[in-house]
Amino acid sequence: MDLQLKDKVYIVTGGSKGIGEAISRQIVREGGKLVIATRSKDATEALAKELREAGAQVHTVIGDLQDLAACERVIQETVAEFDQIDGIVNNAGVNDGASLEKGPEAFRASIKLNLFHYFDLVHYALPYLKASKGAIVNVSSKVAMTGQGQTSGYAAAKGAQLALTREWAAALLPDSIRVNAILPAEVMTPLYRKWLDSSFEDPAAKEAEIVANIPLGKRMTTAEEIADMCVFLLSPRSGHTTGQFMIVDGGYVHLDRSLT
């Protein structure tokens, strides 16, 4: 199936590691032009070099998206480089463990880290998204629906991302801009591996315990499977899909636990 991404321009935040990297690779595989916006300079430059050598058109914007000026710069540089914006994938963030016990300042910092740039980028990109009748994909988390424990800030930010998905889908109907969200659950990324290795005396046993509770295939979802859903949602092939929460998780969140 031709997803009709060729020569269209997509911004991916946090697009050089984990799920973001998989999304970036899939966009260029489908012929899209890519802008990676992240603070991870070395990883981003290495990925961009690899993709360019394979023939992709890639622009990078290195900066901290917690800074409002950095978000505005992402949009300015994208338009200067490619003259259009066809979609935004809001992906950057981290489960930082800002729990109730850690207090109000940690909570506020977590919201700033994980939420504000989702709004800021779309705000600055809005005239260009209207011109292209583009698409927005917000990468949220199953934590928004299930909770996890000891991560109030991240959970609140991820829940707010779902609320913004529905709000923007409604607000942008007259402009034919589609807005959807993806909710990953258990996906083995570098951050997930770091969490396992730093949090448990026996990371392998903990991983096996988690995998045993994933109904479909008794395995974790791959970053590539999240990316496949993402590029479909960006694509005109999903042209009548908006305001949806797509849970790509092998049934982990919703299927009866007796199945495991």
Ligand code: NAP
Contents of the next structure:
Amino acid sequence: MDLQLKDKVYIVTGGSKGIGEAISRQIVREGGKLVIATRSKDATEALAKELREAGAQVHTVIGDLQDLAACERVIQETVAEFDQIDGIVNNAGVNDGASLEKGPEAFRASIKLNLFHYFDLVHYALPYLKASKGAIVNVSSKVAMTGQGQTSGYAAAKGAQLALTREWAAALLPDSIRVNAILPAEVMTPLYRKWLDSSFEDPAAKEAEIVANIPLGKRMTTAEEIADMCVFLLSPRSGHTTGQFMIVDGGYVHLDRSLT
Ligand code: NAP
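Show the other one: the form predicted in complex with this ligand, since we just had the form predicted on its own.
Up next: the whole complex, starting with the chain shown before.
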């Protein structure tokens, strides 16, 4: 299937590690021009170099997206470099364990870390997305639907991302901009590894327990499987899909418990 991403311009936040890296690679594989907006300089420059050497057009914007000026800069630099914006993948986030016990300041910091930049980037990109009839993909989490325990801020931000997906899908109907969300559940990435290692006395046992409960294949979802869904949602081939929550999780959230 030709996804028709060739020479179109896509911004991926957190696009040099984990799920974001897989999405970046898949966009380039489909012929898209890529802007990686993230804060980890070394990983980003290394990935950009590799992709450019393979012929891709890649621009990087290094900065902390919690900073409003950084979000504005992402859009300015994208337009300066490539003249247009065809899609935004809001993906950067951190499950930071801001629990009820950790208090109001930690909660507020977690919302800032996980939510505001999803809005800010789309706000600044809006004129360009209107011009291209572009697409937005918000990477949320199954935590928005299931809870996790000990992570109020992240759960609230991930839930708000789903609400914004529906709100923007409605608001942007007249502009033919499609807006969808992906909800990963268990994908081994640097973030996931850190969560396992810092949250459990025996991370290997916990990992085995989680994997045993994933119905399809008793394995984690790969970052590439999330990326495949993402490029489809960016593509005109999903042209009548908007306001949807795609749960790419091997049946983890919804299938009958007796299957595990
Ligand atoms: P990851 O491996 O930690 O990658 C996230 C990337 O985003 C990192 O490069 C990180 O930079 C960057 N980032 C985070 N906050 C940023 C900020 N304020 N400004 C700029 N860059 C920032 O995480 P991942 O597991 O791939 O997660 C990606 C998305 O999937 C997140 O939204 C997460 O909530 C969601 N998700 C993941 C899973 C899973 O199983 N992995 C499950 C559900 C949802 P640094 O390296 O500098 O921190």
